[in-house]
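Let's start with one chain on its own, the form predicted on its own, as structure tokens.
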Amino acid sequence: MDLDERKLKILQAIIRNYLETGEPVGSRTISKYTDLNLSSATIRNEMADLEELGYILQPHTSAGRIPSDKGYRLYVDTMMQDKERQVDEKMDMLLEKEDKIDNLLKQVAKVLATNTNYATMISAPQVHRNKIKFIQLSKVDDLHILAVIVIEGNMIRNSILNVPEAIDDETMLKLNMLLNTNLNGMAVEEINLGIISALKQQAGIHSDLIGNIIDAFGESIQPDNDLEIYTSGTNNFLKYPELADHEKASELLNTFEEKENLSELVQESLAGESETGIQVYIGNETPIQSMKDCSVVTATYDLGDGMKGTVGIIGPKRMDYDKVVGTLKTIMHQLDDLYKK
């Protein structure tokens, strides 16, 4: 028999306050633990109907109830499917936040190209934090496990790990919230032997296997080696004759197509981030080869959260630097609230 809503609600708080106190539990407590605004009297019809139904039990006469083994087993399954859920929405929200930041960075890309007539670049944000927001262990069959990690800026990283046997829906529950609970607003650097000893001890014979998330945690935030840079207006450099020789622009191009040097552009710009946010390297002051006989104009953006990356522009060095830097101080304000949209 399905049980209704109030039956339901007044268990789980039966069973809460059970799981706190070790107390047989009367009607005058759980009516200050449901939301219901029911008498003592109707609570106590309501027990009786959970007590008839085998979800709880009366140790003795004039005691309060306590759950019964059916009654955990409901409130497990019910628990469950509720964390589930919670997981499933969640992860849809950063999965989509995720794919929205991407789209608007390419499109910033291509605007400022043709405002400014320059190329321009823009890196994907990278946390700075590595604080631990949420964790998510999903079975993908008998022999992997998939080890979610969202950290400050809901930025997902994910690792599948290999179990040397399948793991049942409530041991991945427990395994689940086990990692939530100890880990949860920590950064990766506050995770020390200790805590992962106790994590080990708590998780009995899963204990390699929380060795295993942590160690994929802790690689998977490490610089993104493979950071994302999105690019725009490399025809651009044709426009200007003191970069339109054919070694010069092909030069150029190529350092737009690797990326290599401009993940080491951003990473320095970060690095050597100003009080404005904004940084001018001309001619042999930029770190990067091909770029000598260019200047290049770098902004840091940042969504909040630890969650920052760099804007570029690249032209001739009689680029009109104003305009540029004007430009780039207003993608610094909009971006945050474009991203919020």
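Right, the form predicted on its own is done; let's see the coordinates for the form predicted together with a further copy of the same chain.
So it's only the chain below, everything else dropped.
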């Protein structure tokens, strides 16, 4: 048995209808809803076939049909309409240029959440492959020195280092020179043991300090330490009955609070990047356990200078995929417009 034209049309109608109403869809509805001019009985036959093929399922006998994960997948892959243009008009400029990238990201998360009525997350750019632009050590007081690193894209990391004894200004200057001449222009992850030991050697009696500093760099830049994730619209979960019961909602809220879990999603999404940069995970396809009953749409943003990160929209499986994808694309374009130049 195969999916002929008509079955596709019916499946599409079922899904469209279900996305709108959230209620199982019956044969009579489809019979009227489509322009196929078929009786409900015929539809019923076709629906029985579609069910056998696994595209739709019945919550219980004598109920209408709802799409299965397989059904959604087919829809997303082949039937979605590009709503981008329509969306575009409505929200032609929602983002404001922000100096601090964190604030921009928070803004994106919020705008997306209010526009889609789903929960959103956005990861701060991964620093992988990002070049060190500038390093500065300064003496704060006798026992503390401040290390500041500026990375390409003007992201700033800093940490306070404890030193066992005071360091005089001259040494300080030398260390600064040493670090800058050796490390500028390097990607953070390129700093390997060889380079470190070379640096230590050059530092002479201060090799311990160099060690400390490098360690501090490593720590402040390690992916999991660094992977800041902002979320918004978590209360939207409560709007969808299929997610709103205590058990599920609680788990979801927890996932959004313990952001470590979300980072899995970020990794996954960055790894499996598609041409458009947009990916859809339906139900069990998501890498995160607590989202089994959700669908997740992710996009990769790129602010230039290798500052890439992931945006995600998390909602019920019956989310408005067309709108979500459209909105994401729009926002991505706006980000491009704001930052690419």
